[in-house]
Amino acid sequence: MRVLGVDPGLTRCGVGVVDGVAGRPLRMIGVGVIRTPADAPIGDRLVEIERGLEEWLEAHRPEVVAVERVFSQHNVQTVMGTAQASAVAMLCAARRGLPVALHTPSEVKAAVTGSGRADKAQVGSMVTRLLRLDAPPKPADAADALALAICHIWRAPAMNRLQQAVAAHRTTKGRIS
């Protein structure tokens, strides 16, 4: 499975592509950051993020896009920017008919490090080890994007089984035995 991980942000939007399946060694295909100037109008910044994401989607042809789920923070302006960049990522994926998976920061941290409270350095260190890289990807947004892709690869089989079980339960629930 090839997954494009997106760590959404207006100033720095981390992107990373990982190939692999659960239980086998993973391979990094690419990693980077889409940057926009903080003083540019919001519309221009969103267009720049969209262009960057489209380039990554075209170049790497992922099967799934994993995006960090926006969660409440203390800074409303930061949350808004993150949500807007996240929506652009979902839109780009939907335009191509790609499924989108949303993962919370704590889910990603737990999947990659074993602790949902891991710090950025721990995530970067584990991404480096799991992908057999020479050094942690910089900035942290790039490492976070790879962590999202890894998280999805590892969680997808369990998530699919759960969705199938729920669907089967719904179809049999209405039947009379």
Contents of the next structure:
2 protein chains.
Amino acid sequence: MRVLGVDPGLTRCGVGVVDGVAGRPLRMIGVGVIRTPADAPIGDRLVEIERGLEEWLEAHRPEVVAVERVFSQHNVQTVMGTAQASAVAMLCAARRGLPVALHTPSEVKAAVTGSGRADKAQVGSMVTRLLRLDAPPKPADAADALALAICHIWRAPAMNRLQQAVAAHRTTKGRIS
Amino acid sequence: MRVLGVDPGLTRCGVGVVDGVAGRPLRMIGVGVIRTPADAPIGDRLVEIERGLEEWLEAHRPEVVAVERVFSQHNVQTVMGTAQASAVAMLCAARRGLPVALHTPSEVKAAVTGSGRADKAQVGSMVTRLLRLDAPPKPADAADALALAICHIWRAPAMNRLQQAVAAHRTTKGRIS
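Having seen the form predicted alone, the form predicted together with another copy of the chain:
Whole complex next, starting from this chain.
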């Protein structure tokens, strides 16, 4: 399974591509950051993010796009920008018919470090180890994008089983009613 | 000036096109709502909104797109959806090189009713009167999109003067330093 992880943001949007299946060694295919100038109009920034993501999708052809699920308990202005950048990521994926998976920051941390409350350094260090890199990817947004992709590869089997169970339940209910 | 007003939302995204200049009677060119099913994956919903907006842009060729500025003091889940739908609207506009103008709900209410705290019914009633319609556009999202377009037509001259003043100030500063 090839996953593009996206850590959405207007100023820095982290992107990372990882190949792998649960229980086997993972392989990093690419990592980077799409940056847009803070003083540019918001519409233009979203267009630049779209262009950047299209390049990554075109170059690496992932089968799934994993995006960080945005919560609004943080700083209001940042959350809006994050929600807008994540919308562009989900749009680009869905337009290509790719499934979009959302994982919360604590799910990602728990998946790669074992603790949902791990700090940035711990996440960076585990990503480095799991992908056998020489140093943690910089900036943190790039490492977070790889962590999202890893999280998805590891959680996907369980998520698929859950979806199948829900679908089976719905079918059964449909038959009864 | 022809303005496409967008009242962003995932379930109902209001769209309204108005022709006019400040101080002259306004003309409604079109009004509608782009709907997406609440049980569809978020990425697919954003693709449907993009497709709907592209049809409106293509059919009516506005010169400006006015989008409601999203705040996060409301319900968290709704705000995320609104921010995501507004990102798609800003992206579609900017991709065509169209300027994007953001107006807050209270700016819109103040522009069309004289009060920033007017209710939905008052906004609908003023939109009906200003555009000489037979009845208030339904649902409220459609009326709000028209109100946004009207607000932009009326506020644009002042906004342009402000932008020119800021640009002039920057040029002066640039010369001095």
